[in-house]
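Next comes just one chain, in structure tokens: the form predicted on its own.
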Amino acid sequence: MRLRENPHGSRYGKTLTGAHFIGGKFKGENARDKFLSLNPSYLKDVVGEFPVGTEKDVEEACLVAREAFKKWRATPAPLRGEIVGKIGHLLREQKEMLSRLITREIGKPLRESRGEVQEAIDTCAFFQSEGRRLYGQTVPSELRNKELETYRRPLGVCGFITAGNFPFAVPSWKIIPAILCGNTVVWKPSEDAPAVAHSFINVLRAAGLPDGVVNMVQGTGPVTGAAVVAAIDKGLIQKISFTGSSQVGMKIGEVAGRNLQIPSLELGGKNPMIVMDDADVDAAVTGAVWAAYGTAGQRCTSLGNLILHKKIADKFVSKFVKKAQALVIGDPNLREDISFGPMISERFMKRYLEHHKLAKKVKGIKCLLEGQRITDKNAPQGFAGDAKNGLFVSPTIYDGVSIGDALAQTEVFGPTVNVIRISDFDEAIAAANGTKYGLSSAIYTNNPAIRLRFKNEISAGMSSINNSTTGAEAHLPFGGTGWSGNGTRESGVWVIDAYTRWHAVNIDDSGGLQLAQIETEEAAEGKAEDLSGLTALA
């Protein structure tokens, strides 16, 4: 690792010179195909330049995993569960800087990212417990002097897909409790944020970390994450775990699937929030605009498609629109009152910007705010930063949208919402329904039934209720159903059974061979009884 002076970026740091980190040492700084990260709010500072891994330094990452996994599996769960515990010191006592460093690379608010590394700690705090609690049952036995017992075993190596919008919140909730079951990792972070990887892994090494339980191959998707994935076909990952749009997973879930592996996909969303009639609405307008707006929306749970009764809906959107425009926009580098900074990456921008062209097929359709890239002519009021520089948006919202229409099905990963109007619960939960995804929502309402009912009709795997679509807490499951995942889930208990297998055990003391179903003593004697007359019921 090399740190050097940046010439157009001083004020926001040094540049990195990145590395691949396999059994426990950064190898590729002179790799020669390489790219750059840049901060998103000013593309003139260099954050960092990082290999491209090949073919060949995944399948080297595997085998040092699969070298390590020999010794580490073996390694007390409580002891695993006390480096787990370290990890978490250091990222409290880390946090600032961490923060600072994902804000500079992706250009989420500073308080967002501080946000992003205390889910990473107690992510740690829930997981080091957990080291003492890897509970397996003991059964009774049918026969005589013989135990029944059941263990959870690790599987081998994980290989590890991530993506740049959560850059340590999500590699914290896979790689944490996969080595705290006992699996060792070969882990590709985004090109999005390879610089937050770099720092997680020092992370990793400061808290004793053995070498090669944990291995990074930095990359692109189209190179290095397709070299994770031909892995699992190679017999070198025994678990493959990703977090990004669902057209790539189902790619993934098929490799997987032709190797009687079952993988952990956590997909996109077009997320639904309801409001109700007898909603309060300006504790509603507040959650919309949080959960439609936080990250610039990016986030798989960001609200897609905002459903409004419409006794309250004309009232609910002249309020919408109002707190909309009046978002401070601009480099959150700079001032801590940002509401959202720039798109991560130019093509997610790009997308976004496109995702009007949807709209204009579909007659009564109205634009009430049209989304653009800022410039120096445009930029709102309050805007601070470096228009020209950065990668900067505004939000959108369409009203009049119709569940059918393209631009309420199609995920966009951008600051931008829909608003359908709905007469009842009946449509409202039939509009929330209506795509292919099926990850969070919420929904606005003080009537106990309807809360009921929502909780069970909506086809989703999170769901709010008078709160926002966004939001998870380290002890919950997370994930979706549909087009929003594959039925696993991260966090919380539920996930040590993506990084598990069961083994069943039966200790047979009796001295001899006992034969379960077949020699199975009766517990007790039954009195003979005539039953023919039972022929006549029949």
Contents of the next structure:
Amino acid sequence: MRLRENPHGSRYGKTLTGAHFIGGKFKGENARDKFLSLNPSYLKDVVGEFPVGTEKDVEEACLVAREAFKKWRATPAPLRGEIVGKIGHLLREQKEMLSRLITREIGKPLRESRGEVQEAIDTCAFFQSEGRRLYGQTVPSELRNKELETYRRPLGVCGFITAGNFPFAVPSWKIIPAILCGNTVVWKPSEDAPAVAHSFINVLRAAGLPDGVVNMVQGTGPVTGAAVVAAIDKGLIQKISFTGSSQVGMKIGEVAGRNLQIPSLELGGKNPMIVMDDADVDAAVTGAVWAAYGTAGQRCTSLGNLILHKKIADKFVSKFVKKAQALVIGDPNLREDISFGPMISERFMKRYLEHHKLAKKVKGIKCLLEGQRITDKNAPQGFAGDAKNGLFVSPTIYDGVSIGDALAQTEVFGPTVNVIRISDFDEAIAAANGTKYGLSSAIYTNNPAIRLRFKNEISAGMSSINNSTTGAEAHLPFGGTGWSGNGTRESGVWVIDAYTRWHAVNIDDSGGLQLAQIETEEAAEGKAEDLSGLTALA
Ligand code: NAD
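Alternative state: the form predicted in complex with ligand NAD, after the form predicted on its own:
Zooming out: every chain and molecule, the one shown earlier first.
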């Protein structure tokens, strides 16, 4: 690993000369086409310099992964599990260092970065033991002296493309179960978090993962990501798993579809939270503030539409605005008590600042807080950081929004919330289900009948009752419906279906040729005359 002094950002750490990782070797350090990873809290701090992977790099990685697949699939699953266990052990040992790197590269508060690494540790714990299961079934046969069995088989080379907002947890959700199931991997991490990806690869190496099982090609979406997608058409990839925007996910789904592959697509969200008139308002305000502004709203599960019963709406909004104004924004590398840090990248900040245009000239919409880029002149109270050199923004709240408004329909991926006022649960659920997305959702109520209706009627992959829209556990299915995903799931036993195919085997010990459906004795002995009246109909 090559590191060099970083004159402007030395207080944050050195600058990494990054590379691809193909067949157990770091490569491409001297590539012509490169991109930089900058610390979004302090843009003068260059976290690293990385090559933009070409189609040739991706092809090489796929071929290496194809070769490694032959041996890796034959490695007993419990031994694969042992390596996964070692990865988890090393992650635990390196948790603080890795968390600090996540905070430096994408600006997450440290406690959230630690949570991310913990999610990867938990994923390893779950899948280490899955190596001792990966159960198939024994199935009774219609025929005598015959046995039926099912096996889970790995798929081959898996192509992974991931987003930068969960640069550690989300890749672990894909890589760990995929390799446990016997697949090999070509991973294109986000250009927003290439140094975090590099550190993940270092942990896999240190754990003794054989060369070629996990390969990484650094780069940008339009060049390197597109090359990974093109590898599906070339027959180099048997499974694609993508986490990112719905727009890119839809294009990847088309390519997978024409190759008759089932992609895993984990996409965007415009997540609703309903607060009913019987709810504990203080608990709901706390949940909404965390859901809306945690990670500066840059989570797929961030709260987008806050659907308030009109009886509690005024009280709720006044508390919510006060709490939003009291959030501590700043550089999470400098202080641990930051509520939220910077936007991860310039493009997210630009999109956030531009989303105000969606509200302009729409009748009835009131801007209660208009989030802006934070500068030395407008820095909110308690701001801790270098505003001029960071991508910091303040929070937004719009009130009087209707579900049909562009503001309520568009994923912004920033710290902004729309208040939608409703009169009863029917209106609330219509609003909650009123976007094309369906990732996460929440309701605050103490009424068991409303709780039951919400569970049955909400159209989302994940729902919280009296809790925020965000949060995941390594053994619970994660994913969405509609524009949020194609129904595949990450985590727990459910993700195993994404990385294996079922193989049915029959073993005939009869010594002859027995034909199912045709030669079953029981079918031959049936009393057909009982149905003879039916022949008149045929
Ligand atoms: P994005 O789609 O622009 O990028 C995600 C990844 O795809 C990156 O690695 C990028 O390089 C790559 N990419 C971009 N264009 C590509 C192309 N044409 N071909 C192939 N690859 C390409 O997403 P983003 O804006 O960086 O990330 C934020 C989005 O991700 C939000 O919509 C958020 O909701 C979503 N997200 C979803 C989940 C989930 O689990 N559902 C988790 C995190 C983020």
